[in-house]
Partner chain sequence: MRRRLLPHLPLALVAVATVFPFYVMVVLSVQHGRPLSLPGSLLPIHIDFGAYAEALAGSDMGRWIGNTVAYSGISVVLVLVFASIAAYAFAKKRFFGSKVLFWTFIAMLMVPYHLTLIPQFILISKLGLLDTMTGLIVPTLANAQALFLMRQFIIGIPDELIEAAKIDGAGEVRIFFQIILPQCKPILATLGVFVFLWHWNDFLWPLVATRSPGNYVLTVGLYSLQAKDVSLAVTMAAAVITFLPILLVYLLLQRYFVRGVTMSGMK
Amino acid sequence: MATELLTDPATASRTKRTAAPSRWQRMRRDGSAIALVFVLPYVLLFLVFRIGPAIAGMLLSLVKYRITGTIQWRGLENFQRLFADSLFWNALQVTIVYTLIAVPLTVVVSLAMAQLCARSIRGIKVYRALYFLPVITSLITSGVIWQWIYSGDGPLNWFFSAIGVGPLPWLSSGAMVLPSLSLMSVWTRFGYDMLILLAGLLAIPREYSEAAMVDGASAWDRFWRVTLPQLKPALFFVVILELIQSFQVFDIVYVMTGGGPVRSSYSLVFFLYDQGFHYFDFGYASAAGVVLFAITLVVSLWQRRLFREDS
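Output only this chain's structure, taking the form predicted together with the partner chain.
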């Protein structure tokens, strides 16, 4: 109790002091000493488990290190190896193609669903609650279910066979596996993006739309000229979020295809995981991590620049 009273400026000023207060005493009086105590656990956790490992990850990309061996400085050798490795280029290509399919699909579906859910009709809350269910489901659970949905004797192929177009090799053909994974990914994510866009939509003053309607603008015009510009910040946030998420795709690939068939769903993080925890080639895996970091950084900085131009 005594120390607490001393940190309090009101009571501290009442105690008479003759000598000039030391720095520590000043800190105790203005409350910054206790503030340091309060942030200490977080600072330690962050240094040891986030900042330290992030720096270590970058340094590891410059060494050769396997779990049993010693650390050998190799400079940029890992990166030279990476850029000459067809497996890495394959992983990068898979990730980019997946992103190019999954992100636009998810954003368009989310935007359409947000528009539909913005109307106040009966039971709209039930719909919104249902759409959010896949978001809270673990990707492993979802993966187990969807693997069967896509399987040879699953419901999709039963349906497509019944109408005479199937069965289709959803996960077993190199050409179809990424679209199939993207489709599932839309199912797992649109509920989340939809909520963000819905919050953005509901924040647009009705007067704008009404004024446009008085001016004789069609629904389509109102969407392009009123809704979309107003929704830009929320839409932008969703696009960036989806880009970053897609570049880091791992769980669904791991559980549904194991990177196959013939590495046609072998993504960048899958490559990192494979090199790190299958071959225990930590330096090489970390080099892939640095590449992922560079990509994420470019996307984030691009986002910040666009935001600044906006405001």
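Fair warning: this is a prediction, and the values are worked out from it, not measured in the lab. Residue numbers count along the first chain shown, from 1. Rigid core (definition): largest C-alpha set, two forms, superposition within 1.5 Å. First, how it differs from the form predicted alone.
Superposed on the core, the two forms barely differ at G57: its CA moves less than 2 Å between the two forms. Residue displacement note: P155 has its CA displaced by at least 2 Å between the two forms (rigid core superposed). Positional change of F280 between the two forms stays under 2 Å at the C-alpha, relative to the superposed core.
With the form predicted together with the partner chain done, generate the form predicted alone in the same format.
Lone chain follows.
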């Protein structure tokens, strides 16, 4: 009887299925179950505080909602009102101009500093730590420092007065306020980007550069033809990061200028903040947030495609 059970095909198949380890058992065996336990809290927080508010913002953009009133369905009316609002177009223009100044400037400075910090010189770890200090400095402290730097008797105006050019209206002139804010943004951001690019530089095998040197390539040729192509993944990440940060610029505008003078530094996020927390028109503010998300997504995907084609 026992021999018949063992040789029965159906029984053997059931025995085989029972013996096969489950997915959870395989995860426990290869250690991914432990990793999942550690990752799960972050995933939950991400869903609750990132994805949840994003979905809520998209839904709010389709209604009229004020704190003191009831929710009324408006469909695409908020977007129609937004595209007819000259203040929105002014804020979008300010944001684009700021992005065009701040992103290239920050990436170039970060790359130059990463090249300097990649060298093996005495005390290089101290220099790297010093360059990173502005990143961990609080925004209020940075704002106080840069307001003094840009002030009438600050070091910048002292220098330009000494060479007969100044003093210059750094924050009180509509033409100069965005370059001035971009300069401050570079100071607060380049340390973080420098670390990413430095990691990319240190990962490039020295053999490539040494072979180019043997072939007689100059320092510029080695950087342009050897280092830069190898650095593209890190460079792409830094550009995307800076692009998103620049489109979302709010904090330095709020601290340094409050959107002035005459709304010449009135960014898109400042517009969103004004509509939401000054006029309490949350539906309209959410519509501006959805447009900002769409612009950032399209530009990021376009840049990703460009980098892929170039690679």
